[in-house]
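Just one chain follows, in the form predicted alone, and it is written as structure tokens.
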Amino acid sequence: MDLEAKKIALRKIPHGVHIVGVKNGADVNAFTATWLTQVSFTPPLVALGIKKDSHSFEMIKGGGVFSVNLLGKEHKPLAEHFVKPATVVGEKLATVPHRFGKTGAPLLEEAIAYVECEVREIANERGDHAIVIGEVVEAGVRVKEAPALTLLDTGWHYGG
């Protein structure tokens, strides 16, 4: 296989960028996330991938809830505070205006739209990142018009 074919084809395969909040027990989080898709109308399912190594991949395991916080093409700067590491879990949401939805997951007042999921399946035991299959079960909407972020808006290449 030609490796760096594969990369580059891979690479084209279209990614919004969302903020992924977690929550167990009295612990929250987020993530930036691109691996993100709606996979069936009834029940509304969306499956995201994570990292199985990440500390919120294992929030998810433990807490079986996350918040999926879509965001406007503007909001860059805000999708790359949420791509760092924390020292501290929840540390990167200290500065950033938040609430709690009815899961408990944070929702980021900046988001142009958000949908809370309950984990339903969690799969790809191959992989390195695991496929985490959520079920809405909340979800809103503050700018009815706004474009979503796409990975294609960053310039960031995650994948191949």
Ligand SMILES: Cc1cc2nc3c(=O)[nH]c(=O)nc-3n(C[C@H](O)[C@H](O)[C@H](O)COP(=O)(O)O)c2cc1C
The other form holds:
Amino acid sequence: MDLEAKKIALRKIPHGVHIVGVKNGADVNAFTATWLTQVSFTPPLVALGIKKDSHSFEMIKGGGVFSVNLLGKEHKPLAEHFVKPATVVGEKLATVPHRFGKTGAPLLEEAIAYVECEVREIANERGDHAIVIGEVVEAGVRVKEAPALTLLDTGWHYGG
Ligand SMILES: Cc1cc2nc3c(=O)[nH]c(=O)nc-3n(C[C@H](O)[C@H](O)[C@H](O)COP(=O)(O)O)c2cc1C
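Condition change, the form predicted alone to the form predicted in complex with the ligand:
Now the complete complex, all chains and molecules, led by this one.
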């Protein structure tokens, strides 16, 4: 395989940029995620690709819930903030206004919309990212007309 072609082709897959919130007991965290898509209408399911060595993956396995915070075009700095790994759990959220949703997962006040999910399946033994399938159990919209931030808007890459 032409590895350069593989990288370029995979990077052409369009992605949104989201902040995924997680909660396990009293611990909360959030991170920037692009590998997320809807995978069923009924029930409403989303699939999230999550790094197996991240703090959030351990928390998602333990807590069984996550939130997806949809960002507006102006929210690149927010996405940048949540890219760094948590050194102390809850630290990244300490400076960002948020509340806790029905599932207990953190919801960012600035998000243009959100969904909350309960974990139904975790798969992908082979990969360095696991696939977490979550059922959407709650949703909210703050700015109906705002288009969502995409990876292309940011000039970043996550893929290849
Ligand atoms: C543009 C971009 C997109 C990312 N998308 C994902 C993703 O979809 N899934 C994932 O697990 N990590 C993704 N990451 C990496 C996480 O944001 C990063 O590993 C983070 O430090 C994890 O935080 P935590 O260790 O506090 O859970 C992405 C990073 C960047 C820069």
